[in-house]
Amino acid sequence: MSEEYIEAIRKKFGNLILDETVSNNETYLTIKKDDAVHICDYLYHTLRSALLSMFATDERARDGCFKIHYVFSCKGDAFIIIQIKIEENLPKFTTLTHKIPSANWYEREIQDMFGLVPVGHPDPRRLIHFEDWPAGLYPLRKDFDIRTKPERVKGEYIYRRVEGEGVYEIPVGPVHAGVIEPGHFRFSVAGEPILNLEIRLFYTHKGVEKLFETMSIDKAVFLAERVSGDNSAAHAVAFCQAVEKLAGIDIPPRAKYIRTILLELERIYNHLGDIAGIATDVAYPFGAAHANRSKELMMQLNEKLTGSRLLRGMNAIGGVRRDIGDKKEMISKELDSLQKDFRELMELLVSSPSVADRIETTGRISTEIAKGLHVVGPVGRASGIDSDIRRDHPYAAYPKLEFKVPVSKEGDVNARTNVRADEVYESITLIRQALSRLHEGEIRKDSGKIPDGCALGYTESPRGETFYWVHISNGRIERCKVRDPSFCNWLAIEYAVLDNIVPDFPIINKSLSLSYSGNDM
């Protein structure tokens, strides 16, 4: 299918393609730096290809330059990766944000971590680095030592200001009254309605992508599943699949079904936790207790199956480390009980006027805004975006299973709650299908020596698309780009709160299920 897109690009832009490489379902097109905006704009607006990720690599040792990669999704399970070269003595490129709004944070991240400047960017402020980070230090360049402890410098971050009579600011965070990670929220309000919200994150940036470069490929699986703790399986599988694609490994069928079961168990307990949080924030403690009880039972099931409540330690390059043995009957019984309890819970939530009053029309994200920011997962589907990696770029056992992708157009807290509820039912169905086809067989293949090259790995985590781009050289990780769904969805909260009131912010925030850890990597 990607060939149709490539032919369209060739026809439109003639000889602008300097090099073309095809690997599996990925087509890499190298073009001149000055042509990137035109071709990406054409892919996005004319060919309707979504910009899934954008990142830089330091290839000065091999090719004498930096490179920027634009990853687009095409219909028919295909990806087009546009590549441009950036000279070290001219570390600049033209911003894409004016054409594709979702490029905003990617370009600011590249500026902070590589020192490559997006010329014309509408918001050139620092994103990841704080005011006390010295200029000229770029952590993802190869000549930056991971043990570096830079001296702090003085600086000031300038927040956007909303002027006008009766307008005042409410700062919240970065330290919060709860066991959550730090994030700063600055509200501009006039009376009760919110006129503007500006968020500031990355207080606990962990240097994960740099850490990957110091680890063996097998050990890196454990780092991947710790990027975002409650999405451990999704991250581990995405990383493993990228390496397996490079190695040409087709993992055993039993391992594919086991991975699918783990991924859907992860989706269920996350969605139950999100629904519990929404019930808590609308002052419906009975519903919250009901959902939290179901979540706890699912996490206990996780532990019985894998030894980990967060499903860690199961995935490995080539398959899974341990079998789930003869626990099929136990899983089925737990799912029967969950389905009954969950149906009762949702009937209670739907029939409560006080819950409906708080979540209907609250925190709306229009389809236009969601598409512009490339909002993903249940949040995107609740705003009318019919996208799901399990269906659009199938992996594990999903090609052999039947399921529906719930989509709504309302875009409010109610829609996000209902989409998650529908996904819980679909996950139960998927696990049952996988259990019925879980025949005997091996669970892991030897990966052997991983050849040099690069590949994408991806999953549909409970929060949405999770992407890994892994570059292997001489048996080591040369670059590992991680794109968690929260990196796409955080900016949506600045739009979701507009014209709502400050007391509704916790409900809106919870309905988006945003991860600090997955974002601040």
Second form
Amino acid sequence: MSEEYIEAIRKKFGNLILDETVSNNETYLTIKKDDAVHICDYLYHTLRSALLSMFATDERARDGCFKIHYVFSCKGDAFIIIQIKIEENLPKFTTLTHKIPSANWYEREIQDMFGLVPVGHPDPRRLIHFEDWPAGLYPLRKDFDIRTKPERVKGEYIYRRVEGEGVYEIPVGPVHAGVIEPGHFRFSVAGEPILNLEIRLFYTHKGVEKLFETMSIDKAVFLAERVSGDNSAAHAVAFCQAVEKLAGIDIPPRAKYIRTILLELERIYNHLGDIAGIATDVAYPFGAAHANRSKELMMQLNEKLTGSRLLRGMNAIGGVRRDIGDKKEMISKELDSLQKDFRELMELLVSSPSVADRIETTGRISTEIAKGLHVVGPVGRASGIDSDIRRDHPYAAYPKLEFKVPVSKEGDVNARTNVRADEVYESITLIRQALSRLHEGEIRKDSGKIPDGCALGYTESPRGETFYWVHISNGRIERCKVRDPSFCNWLAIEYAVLDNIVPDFPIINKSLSLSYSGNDM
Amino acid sequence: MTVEDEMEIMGQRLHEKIKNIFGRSLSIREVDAGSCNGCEVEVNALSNPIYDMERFGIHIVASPRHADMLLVTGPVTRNMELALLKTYNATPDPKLVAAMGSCACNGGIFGETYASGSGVDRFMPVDVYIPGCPPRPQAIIFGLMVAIDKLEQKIRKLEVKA
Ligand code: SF4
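For comparison with the form predicted alone, provide the form predicted in complex with its partner chain.
Starting with the chain above, the whole complex follows.
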């Protein structure tokens, strides 16, 4: 449990802790602003806790200050949340990025959305707002009206420059040639090899976190489903679990199993899509057609079970809306044929030398880089990071089920493909186990009035750990921090492409399976 | 009726229309103007072997300069607005604009915020609206048929003027 971690912190920093509260498996430690860096550094480097999320809240109305929260994961299913207070008249805090590289984007996000400045940040440019956004406007401050339409001002975005003889730039996007989401990539190349890549995202920023604050809790579940559309179930369950946790609702066992089945169905169709994408990009259309066909059949199954090809509308606070228990047979029949087809597909893929040639050693991410950036999900696992929320911080029916977490060390496109393939088999086993244990019973508990409080909710989506931190006050959402796995993984692409050739970029990109919408929100 | 049968019937009708009007394929440029990516999942599904829309004469092109139609998804975010307008201006006339998904139709669940623009028709003329969140592949095909009927009317008007 977190006890030994807290004990260690108390021993070393006892006098710095101003306040300590515990709720469920979350321990909140309030400390003096200037000491955050030391304690976070200690948690990260000495106690080896991962920084899972970092965000700010505007609590000026209640406590007269802003707060910044650093969420760390501990062994034994516990979390430590370090909190610091920031006065409005001194809106600054010391950057953590030099100590924990994965703090980089969180701090820039806090700067854009709250106007709190990370002093000493290595890259203090804007992240979410573009250059035409006026200075001094911070959307997540409580006094910012969501419907404000700020004028466009003149400004310039400075890209990193790589100079030298024969070095030239290739700008790509935001509107791409294929049917994918918008983002801008700027390559610096010398001939074919990529010397530098700078990504620029947030084209699809819609103001989702601010929107959460305007919605009733029940409606917010639908918004969570649309943060990253192809990970609807994972987002909805993470949000629901946060609310259920703070309200002390233990959902019925049958609902837990149904949620688990939905989450694994989501993983299967996403992984099939990613494998199809990789096959397309290595010019192996036969494999791509094969995988895309399987994906379509799974999406049709989704629709038969839930009414939605993307598994939407099923989750609700307190359980699920619709029972799928009467369709057990249909599900297991589909899984049988999927398993057979998928095995054939993977045999084809691994036995094709032209595929191996394109994906082996391509787009390598070392374990060291992956750790530093906190790369999550199958991409992290393919780079040797053995973590999976389903096992490390279990939820829904996962504690009752058996499954393996595939890990590989290579960190290339090949490893990412294989990890996903192994996960498809694991998902099939998980669904089979869940189906066999689906006992009769209710599927939803009345949630009643949700009490005030805050809690973390989390799932392992097909892309990796997905976090929600929800704060409810007077039955309304006061703050909802969403952390999609892509927010962690995007920066890895800048490393993965180095020394690779431009034509391999699409394969590397596909193998990382990054969500733009989930990242931009 | 299976999905395949539905597709066969709708696809053949669509194919007829496309052949009559264009005498070649209908070229579409898809623009994600801030979608949640759910709509893209369904546009991509149209290319899988079960729907395989290319056989009915629907072709996704890489550049707006080669497009007859823009298929726009998402509520049009502040950060995508300029890119969308540039893409629109780069598409040759007479062109069609289809707003696909609830977001593109009227902002959907995101609606009007500081960063989201409540639908494509605030920014450019829209010829067809394809509702749904996301619309099923069959609904997209149906929307395309309606769009082509509209184009026929547009061309007639141009001819009358000439
Ligand atoms: S209409 Fe629905 S699926 Fe399409 S982009 Fe909007 S929220 Fe996503």
